[in-house]
Amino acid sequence: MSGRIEQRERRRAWGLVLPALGWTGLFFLLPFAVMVVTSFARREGREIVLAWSLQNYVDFVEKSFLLRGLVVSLEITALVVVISVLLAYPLAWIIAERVPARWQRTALILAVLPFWTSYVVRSYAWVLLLSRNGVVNDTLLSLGLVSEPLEMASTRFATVTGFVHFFVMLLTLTIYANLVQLAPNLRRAAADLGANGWQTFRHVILPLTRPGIMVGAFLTFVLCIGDYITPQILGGNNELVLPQVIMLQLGRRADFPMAAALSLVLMAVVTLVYIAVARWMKMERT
C-alpha cells in the first residue's frame, strides 16, 4: 500500500522535474555533445566531414596565430584580475568601514549603477573617451600634459580599461559582502591585544577576506576570458583574444569544427583554473 503511494509520489515528482530537465537536455546537453563531435570533424571545401581526427587540436598547437589567441587571452585576463582586485578592495573597504552605516546601501548602489548600462554600450562609451579626439585626449591636451593626442583606441590598454571598469563594480560587491560579514569583535580583540590599524588589517581582516577575493577573482577570470564584445570593440584587430579567433572561424571561413575545438580548449582552461581554485579553497578552510 505504502509502496503504491510512494510510486505515485515519485511519478508526480518526475512530472515536475521533467520539463526543465528536457529543456536542459535538448538545448544544452545535446548541443554540447554535437559540439564535441564537431570538434573532431574536418571542413573540406564547404562540407563538414565527420573524420574523428584530432587535426583541429593539432592545428591549435602548431599554428601560431591560434595558440597566440590563448596566450593573449591569458595575459589580458591576468592583468584585468590583478588590477580590478587592487582597485576594488580599497573601495569596498572604505564603503564598509568609513561610510556611515545608513549611507552604505546608497554608496553601494551608486558604485554599481553603470553596471546597468548595456554591455555593448558601455564598451562604446569607452571608445568615445579613448578615441583620438575623445574626452581623455582633449583633457590631456588642454592641460598641456601631452603635446600630441595619445593613440589609446584599438590597443590592449583600451581593452584592459574597459574590462577593469566592469569588474571593479562586480568585485566591490563581492568583497564588500565579505567585509561586512566579519564580526566587529575580531577588530576589538585585535585592538585589545595591542595591534594598530595596519596590523589589524594585515593579520586579521585581509586573511579573513581572502575567500571573498578568490571567489570574485575567479568570477572575473571566467567572464573576462570568455568575452568577445570588449576586446572586439575596444581592442580592435591588432591582437586577437581567443573568443575573437573563434568568431573569426565562424565568419568568412565557416569552419565550425575549428571553432568547436577552440571553444573546448577555452572551456578546458577555465575548468583547470576552477579545479585549482577549488583545491585552494579547500586547503584554506582546513
Partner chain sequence: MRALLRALPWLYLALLYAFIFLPVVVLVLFSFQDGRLPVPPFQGPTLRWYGEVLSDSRLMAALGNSFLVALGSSALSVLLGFLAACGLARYRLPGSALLRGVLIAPMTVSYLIIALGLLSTLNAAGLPLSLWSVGAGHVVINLPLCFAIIYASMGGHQVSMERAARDLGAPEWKVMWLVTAPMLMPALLAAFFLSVTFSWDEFIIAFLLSRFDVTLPVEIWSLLRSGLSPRTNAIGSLVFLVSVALLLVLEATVFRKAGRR
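Starting from the form predicted in complex with its partner chain, produce the coordinates for the form predicted alone.
A lone chain is what you will see next.
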C-alpha cells in the first residue's frame, strides 16, 4: 500500500516538474545549444558555414577592439559595484538602525522609487542632467565652480553614474534584509567583551551582513556587465562595452557566429564570477 502511495506521489511530482523542465529546455537549453553551435561557424560572404572552427574565439583574442570591449565592460562593472556597495551600505544601515520601525517601510518605498520608472527614461534623464546645457553644468557655472561647461555626457562617468543610480537601491534592499535580522544582543555581547563601535562593526556586523553584500554585488555585476541600453545612451560610442560590440556584429556586419562567440565569452565570465562568489560565501559560512 505504501509503495503505491509513493509511486502516485512520484508521478504527481513529475507531473508538476515536467512543464517547468519543458519550458526551460525549449526557451533556454535549445537556444543556448544553437548559439554554441553557431559560435563554431564562419561567415563567408552572405552565408554562414558550419566549419567547427575556433577561429571566432581566436579573433576575439587577437583583435584588440573585441578584447577591449570585454576589458571596458569589466572596468565599468567593477567600478559600479564598488561605488554602489559603498553608497548602499550606509543607506541600508540608516534605514535599519536609525529610522523608526513604523517609518522603515516608507523609507524602503522611497528607496525603490527608481525601479518604478522606465530604464530608458532614467537614462535619457541623466543625458539631460549631464549635457553641456544641463542642470549640473548650469549649477556649476552659476556657483562659479567652473568657467566653462564640463563634458560629462557620452563619457564613462555618465555611464557609471547612470548605473550607480539604479543599483544602489538594489544593494540597499539586499543589505537591509541582512541588517534587520541581526539580534540586538550581538552588539551588547560585543560591548560587554570590550569592543568599541568600530570593532563591533568590523568583527560582528560586517561578517554577518556579508552574504547580503555579496548577493547584491553579484546581481549588480550580472545586470551591469550585460547591459546595452545605459552604455549606448549615456556612454555613446566613445567606449564600447562588450554588449555594444555584440550588437555591432549583429546589426552592421550580420556576423552571427562572432556575435554568438562573444555572447558565450560574456556568459563564461559571469559563470566564473558566480563560482568564485559562491565558493567564497560558502567558506565564509563555515
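Residue numbers count along the first chain shown, from 1. Note that the rigid core is defined as the largest set of C-alphas that superpose within 1.5 Å between two forms. Computed from a prediction, not measured in an experiment: that's the story for all the values here.
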| query | After a core superposition, would you say Y274 shifts its C-alpha by at least 2 Å between these two forms? | reply | no
| task | Using the rigid core as the frame, report the C-alpha movement of G22 between these two forms, one decimal, in Å. | result | 3.0
| task | Using the rigid core as the frame, report the C-alpha movement of A13 between these two forms, one decimal, in Å. | result | 5.2
